[in-house]
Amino acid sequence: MRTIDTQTALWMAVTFILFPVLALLGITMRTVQAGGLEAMAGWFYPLMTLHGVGMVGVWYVAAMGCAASVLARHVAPSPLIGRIALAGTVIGVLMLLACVLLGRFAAGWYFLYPLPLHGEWPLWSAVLFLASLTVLGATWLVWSLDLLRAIAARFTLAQALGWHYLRGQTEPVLPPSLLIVTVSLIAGIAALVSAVIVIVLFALELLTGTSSDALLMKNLTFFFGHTLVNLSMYLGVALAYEILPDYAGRPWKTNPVVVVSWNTVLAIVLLAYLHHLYMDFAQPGGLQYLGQVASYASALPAAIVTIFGALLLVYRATMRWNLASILLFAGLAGWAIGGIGAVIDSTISANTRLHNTLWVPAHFHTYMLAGLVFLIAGYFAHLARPAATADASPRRDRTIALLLVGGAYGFFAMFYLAGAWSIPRRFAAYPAELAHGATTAGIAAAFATLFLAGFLYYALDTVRQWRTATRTD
């Protein structure tokens, strides 16, 4: 009988809470842009603040909650820290809806300096805002630290980088989701410190008036916003890895082509961040370049193998297909297809045309909402099912699978048709010479909709089996 762990299970719940309220304020947002709800078009960018760093930090502590459990299979994560993790998370929450409801902080969830200093927000819900940044971040790192003291209790950094495999050695046993985990924890605490470093420039600004250079900050907040946004998915991918195997049947197992993949992503993908910066003429040219390479680098190793692999695994496999399996196999495909749009947006000759239009919020839903959220929502749903029930509604997850993909799928489509057509990111709205965009955002905000209650839906009945399987326990 599978069961969820007392931490796993909240984890869930701040989840299931969080992404609906989350999801319908992007619903607003859209129903704004398509000329629907005018008085909530002085909210727009507040929500789009709210709803851009909301669903960044949720994925993120849904995918770390999910590679803890994952870890525990095979190492000892404290539960201490565990616990801390998720009180610091609500609590960072709590401010960022406080700065966000009470002080209107409309800055977005990049953040970028020195617009967070000196908008039309008060002063105070900037501060609330970085203190609740502050909060998180203190907080993921630590929990960061303990997750990778916990592998390293069990295996040297060679070993969980998986070297040993490249000298044709197989003992000790690296199963490929730890070496994942592994590769984006190290990649994350990174992450993690320049996002420091950045509130720490911010505070001296505050207390002693001191300017900082503002394309170093956006160097910053970019190698801190994008690279945790990367491993977000590299986490969600690591389920896959563990979890598939069991309804294929086969095992899934690390070799030297799965660690010069993914040993690839650690070296390179702290500088995939560099395409955001193609616009910005002072920053010298060859980082420029390197910005364009290392985001082809970082990004087709791990999918190529990934993908491949994954299609190898249930090829002529007798596939067990439910909801579990079906949204991680899913989920590693929009993973397939949002990077392919991230990749070409970060080609510098099309990234001149696309980057400031909706083609970029297109790339990135793409990944996070069909790629990131399906991983782990299957994840949860394989965890809350027994095996005995596992494949007792083939229908009820058979239209599940129906509202979450199509739903997801005629959304994005919507984006990436008006970031084709050139339609700007960021407007609340849109005059008469952009009047199709306003179309394709009433459109999208339809099938988010749909989507939003397969997402109900699938929650719903999830936590029921997870009930009956505890009640049966």
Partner chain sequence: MRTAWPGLLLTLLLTLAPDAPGHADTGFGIGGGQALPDIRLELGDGSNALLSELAGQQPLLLTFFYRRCTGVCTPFLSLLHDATARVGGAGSDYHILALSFDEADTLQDLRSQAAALGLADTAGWSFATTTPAQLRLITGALGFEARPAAQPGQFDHAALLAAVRQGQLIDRMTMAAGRSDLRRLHALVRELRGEFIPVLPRPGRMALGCFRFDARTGLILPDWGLLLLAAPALGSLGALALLFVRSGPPR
Second form
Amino acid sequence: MRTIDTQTALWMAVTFILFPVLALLGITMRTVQAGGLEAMAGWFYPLMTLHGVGMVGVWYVAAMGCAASVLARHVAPSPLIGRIALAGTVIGVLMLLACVLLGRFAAGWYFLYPLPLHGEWPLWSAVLFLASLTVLGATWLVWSLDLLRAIAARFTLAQALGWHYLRGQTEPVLPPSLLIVTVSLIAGIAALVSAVIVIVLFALELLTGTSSDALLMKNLTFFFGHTLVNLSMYLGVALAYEILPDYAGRPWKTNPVVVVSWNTVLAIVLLAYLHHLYMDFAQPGGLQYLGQVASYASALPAAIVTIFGALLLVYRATMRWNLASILLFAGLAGWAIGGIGAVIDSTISANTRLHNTLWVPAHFHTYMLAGLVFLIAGYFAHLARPAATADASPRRDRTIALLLVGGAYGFFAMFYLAGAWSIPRRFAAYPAELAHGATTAGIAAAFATLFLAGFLYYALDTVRQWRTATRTD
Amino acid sequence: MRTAWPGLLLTLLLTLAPDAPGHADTGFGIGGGQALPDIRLELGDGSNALLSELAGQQPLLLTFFYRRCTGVCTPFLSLLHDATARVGGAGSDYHILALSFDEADTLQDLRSQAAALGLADTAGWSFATTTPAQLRLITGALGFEARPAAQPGQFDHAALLAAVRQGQLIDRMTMAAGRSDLRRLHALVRELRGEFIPVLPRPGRMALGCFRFDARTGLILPDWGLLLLAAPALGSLGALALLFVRSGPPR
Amino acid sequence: MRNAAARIALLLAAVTHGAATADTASGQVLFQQKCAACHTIGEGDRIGPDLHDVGARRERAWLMRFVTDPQAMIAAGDPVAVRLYERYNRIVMPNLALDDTQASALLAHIDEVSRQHPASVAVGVATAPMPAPALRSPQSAILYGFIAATLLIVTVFVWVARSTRDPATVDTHRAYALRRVLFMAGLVCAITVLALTLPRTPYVQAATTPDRVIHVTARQFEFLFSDVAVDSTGDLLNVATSDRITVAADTLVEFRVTALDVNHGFGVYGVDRQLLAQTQAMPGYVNRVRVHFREPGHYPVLCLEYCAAGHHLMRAGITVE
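Form predicted in complex with its partner chain, following the form predicted on its own:
Starting with the chain above, the whole complex follows.
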């Protein structure tokens, strides 16, 4: 079945509307840093907050929406919960928009304790921000639990984690995408529980004046922040496992190596967040070293097995290249490249030179934008284009891919260069010593505009193709 | 300009000690931090020493007292004695100097103060007096203040403990009468044994923390808050148990 | 310069018991507690305007109203208040909860300092944009290593994509053997990098002693250096602090970094304007980071953890002589 169900179409609409707006905020930020748009300078940090929370949220729900649509091919998620997830997300986003646009709330997307309570914004905007996160967190928690319930209805936990493959059994068949979604959902529930604890501790301070331990809050914050972003990426990779075989004309099945690598991810992924606290020297040293080992250990098996598997799948295959398959393939490359940047940053001795410089947005933009966004865009393109017309216009596909890839990597290059130059992230304006940061920001804004143009072209084209397909159905 | 400290010190010297002797500005610090004036001390055993002789070889804990104090002096010295006894290393790793700031104190007073604390023959402890001019130098440099109180012979003052390493002030604490900040006291003593306490107490009510510093044992102990870090994983496991065990799959 | 002078004045006022009036002394305390993070008296603009001679620029009644309730004045559309709000990045001055006596004391203090000291621009802050420096190690090694890895990945992906022009059946057994080799190579590589990098962490080893200990207290939006620890805002009244220090060349300095309000990042940049070392400044904790200052020159300190509107203006300076 190739047509989009209503729910996936709605998630696609949410993504196609919110992403360009949030990207425009990002371009505005880079322009302000370059010294342009002076009138917006005072809005830099509120926009940064909106851009950050918005992007993390949009691509998390997009990945979850796609995962739900993949799951629906194998198991039965509840359509009602799916609708609740959509409604909760929309309500949460509206609250978020209100607190940033009306209250100028600007504590950054991970609202590091106790900053929300100590900013220049009014207290109500901080309360509204926390309330919007509560709505989003609760909604997503229920959604994750329902997806797991749907899996549990057909598989035991051991089967859903593929353990029977280790014993040489291949029945019941577990598609790799299901294995990865299971692993991601389990980690996702832990992340959301952590977010709930953070919000409860904030509420405790607001209601009773009991303050919290800054180190504890930082651990909890990065536990949920890192894990949520990380698992969004994994859900995107699950999409590649699911549909890349269609284009390569070869199967991509679960086998013991795939099972071992993704179970390793499950065992380790909850410890990788520790690399966000390397520069908190009060954190016990053992946890710091554990952070580096866990970061390496969670990157290696999944990346080598998945990347190698994808390359093997495509190598000398009768590949049907169109926008969907190009984006999926490029998305895996972006994941790998961003992963290298991340592994470098998760090395303690390098982190002391890179932490909170633009190297950080450099690597996460690489795997989010050229990784996750490409994978999900590829999946939407795959759903929207009926097989018969899939190769309709290779030239248009190539133009879109070129704009997206060229714009994105030009934009990243400026981040990496500025990061190596120790330009701090999250600076509304650069001091005279770091004036070269402004130059790179200007070039980055131009490349990002190119990317945005490519994305709008892609989105319009995808919607048009989908409407054509539904009309002919 | 260079750092503010030389200027600050110079101003203090000019203000506080116009009659200061020649070696007032020959501090013995080496790293460029706040060097202490090298004052001349008369020790309880009747011998003389320069501050640099005490603080040059070993790290030094320096505090002020006067024998007739009915306030914070004796309790504070006793807390300090307790802390150094618990932490250990007095005499081998660092030296403690209790300097009288009352002109009326005699050598006999120094000895009786030491005896009252049971420190008469304890290694690493020195009780000393100095001249008023030299005293003004060192109290000025350390920011120690004492004013004559309403009762005759008494002073209004807080207890001060300064940690000196390589002739430089590296930290300082004050303790007012009626307040006891054991954490700071023990942290300063441990500092001179090469230990470092990264945890500060926070004012006001606090929810669960990660670690707390136990001043008595000197240990940094895990606190209940660490359990919260395990909660997400436990929550996830709990959810799995409920979902997968309850709705067993059709075989 | 002025900062140090103001602090010396405070110290003099404290030690000479009542050389200044009680009014300006409490004004000094209030200024340090409520204003100093955003305003200077004669050292230039910070988050808000330089208050040097503000008593001469504005009417007394206006100042009293503004100091006691700035937000009401902006809301009421007072033209001067609104202009200031627009000019200083639309950051509203918080309500300081001062009564009239305190407001008077504060203004008296600002007048007093303005009268005693002419305004001067802060030292050690570059004003003209500086050209980009040459990339130094290890940052250069990190960037070039990353570019090499990226090129390798791109080459492999492009090569695999082009191979689809010439489809063929692939021997999966050989491919799996290659995967084993690659995995082992990756494992060896990861373990080697771990073995090489884990011992080179920035955490302080107990066995060594620094040449100098400097305490750093961060708060919105300033870094304060001092010889002794500052554990609370109250300590700021007893401890001499400065946002600039000088250290001797070839000195191993231990910074003990904490924060009074929110998380900040203490980032020490080298003379080549690239990060030399950093640690977080966290309320309730002291992080110590050691820096060996080898070359003479100016070492800027910038805040590396976002801490609200004045984050990018929060800085300090270390001069090595």
